[in-house]
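A lone chain, given as structure tokens: the form predicted on its own.
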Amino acid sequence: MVKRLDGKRIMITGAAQGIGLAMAEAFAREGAALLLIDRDEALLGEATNTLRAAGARVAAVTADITDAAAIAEAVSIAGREIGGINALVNNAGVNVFAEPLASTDEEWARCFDINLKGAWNCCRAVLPGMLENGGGVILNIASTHAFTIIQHTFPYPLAKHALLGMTKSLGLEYAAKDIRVNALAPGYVATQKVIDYWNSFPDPEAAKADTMKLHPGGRIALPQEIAMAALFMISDECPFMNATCLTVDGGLSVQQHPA
């Protein structure tokens, strides 16, 4: 039986938990071989063992995406263990929220190094192989912050706007080489990052309730729901989708005034 991702060798960053792990699980079920990258060695080991126990072909490398040399080496390791990478999901990211004048140079650098430069490091590592082998697909996990602004979240939306710009630029640059570059923009997702955000408030349950009320459906996404959208975009089922962004936020960014 042919599976939806047979023949795909997919590199996923931030793969040890949350949306990244949900994508790895979904991709593996559909026949993909995986290169998992994460900074957390222990969590990455757990994820790798679980996926291998389920029959997936998995290479795993503990690396920081801001380290271009480490990412290039990870791609080389994958070439030896699962074959050349022909699909990339730039999922790793970090929330950096501040009032603009209170934001420090260190916060600015951290935000752009991880959310933008890190994604470019990964693109730059896989693009030569894709060009040599006649095609590939890149999916950048953006955010609704890539086209809307929430006060006091500076400079995170700047980095996500730039990531969307890089998506469009690379998509056009390599379209004639059969390389598609797209973005996926989740809204709120039930991950540890969101739980940590709620826990930063004096009343976490009230903060959670306020988040739910922002959404027309009264709930936020599960990581698996984002993973299934990513699976479609990384597959060959949308060959004419390029240099664009798919929003998966339950209608959050469409609603002008929260209920």
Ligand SMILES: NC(=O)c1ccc[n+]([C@@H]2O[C@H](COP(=O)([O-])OP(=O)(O)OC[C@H]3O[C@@H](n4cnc5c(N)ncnc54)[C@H](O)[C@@H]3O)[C@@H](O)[C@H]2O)c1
Contents of the next structure:
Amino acid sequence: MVKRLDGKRIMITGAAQGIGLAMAEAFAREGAALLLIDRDEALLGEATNTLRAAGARVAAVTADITDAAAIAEAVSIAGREIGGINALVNNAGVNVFAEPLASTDEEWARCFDINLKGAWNCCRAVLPGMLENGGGVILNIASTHAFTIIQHTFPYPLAKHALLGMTKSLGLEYAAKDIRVNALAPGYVATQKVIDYWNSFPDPEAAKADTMKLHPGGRIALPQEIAMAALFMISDECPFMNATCLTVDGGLSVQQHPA
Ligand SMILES: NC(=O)c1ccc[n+]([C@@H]2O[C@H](COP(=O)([O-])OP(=O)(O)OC[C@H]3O[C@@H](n4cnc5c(N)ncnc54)[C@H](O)[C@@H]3O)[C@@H](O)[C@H]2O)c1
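We have the form predicted on its own; now please give the form predicted together with the ligand.
Below is the whole assembly, all chains and molecules, this chain first.
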């Protein structure tokens, strides 16, 4: 039976949990071979074992995306184990939230090193192979923070705005080489990252209820709902979609304000 991602060899960063793991599961079900990257060795091991037990073809490398040499090495491991990479999902990202004047240089560096430079490190590692082999696809997991701002979340949205800029820039740069570069912008998604965010408030339950109320449908996304859109964008089902961003936020970001 033909599957939607037959022939795709997809590198996913931040694949050990959350949206990254949901994408890995969805992509594997549709026939893709995977290179999973995460800096959390234990969680990555669990995810890899579960996927392999379900029959997936998976290479896994514990690496930090800020380490360009480690990422280049991971891509060469994928060359040996799954025949190279023809698709990349830049998913690893971290919240760095502060009031601007209270934020530190260390926070600024961590935010941009992971959320922007890390994604570029991965692009730089896979693009030569894509160019050599006549094409590929890159998907950057951005956020509604890539075009709207929530107060007190500085400098995270700046990095996501820049990730959207990088998407457009690389999408144009390599369009004639059959490499598509797009972004996907989730709103709130039920992952550990959001639980940690709620827990940063004095009353986490109230913070959670407030988040739900922001959404026209009264709920936030499941990671699997983001993975469904990512699967479409990484597949060959949208060959002329390039240098753009698909928002998957249940209508959150088009409201003037919640009802
Ligand atoms: N959860 C949301 O509400 C939401 C909304 C919009 C966008 N996003 C974006 O989606 C992506 C995934 O978010 P999530 O909620 O699934 O996160 P998560 O925290 O649940 O998982 C992120 C994974 O990335 C890994 N990771 C983090 N930094 C890394 C690094 N430097 N090198 C390698 N691995 C690293 C972590 O170990 C973790 O396993 C992020 O880019 C995030 O900004 C999330």
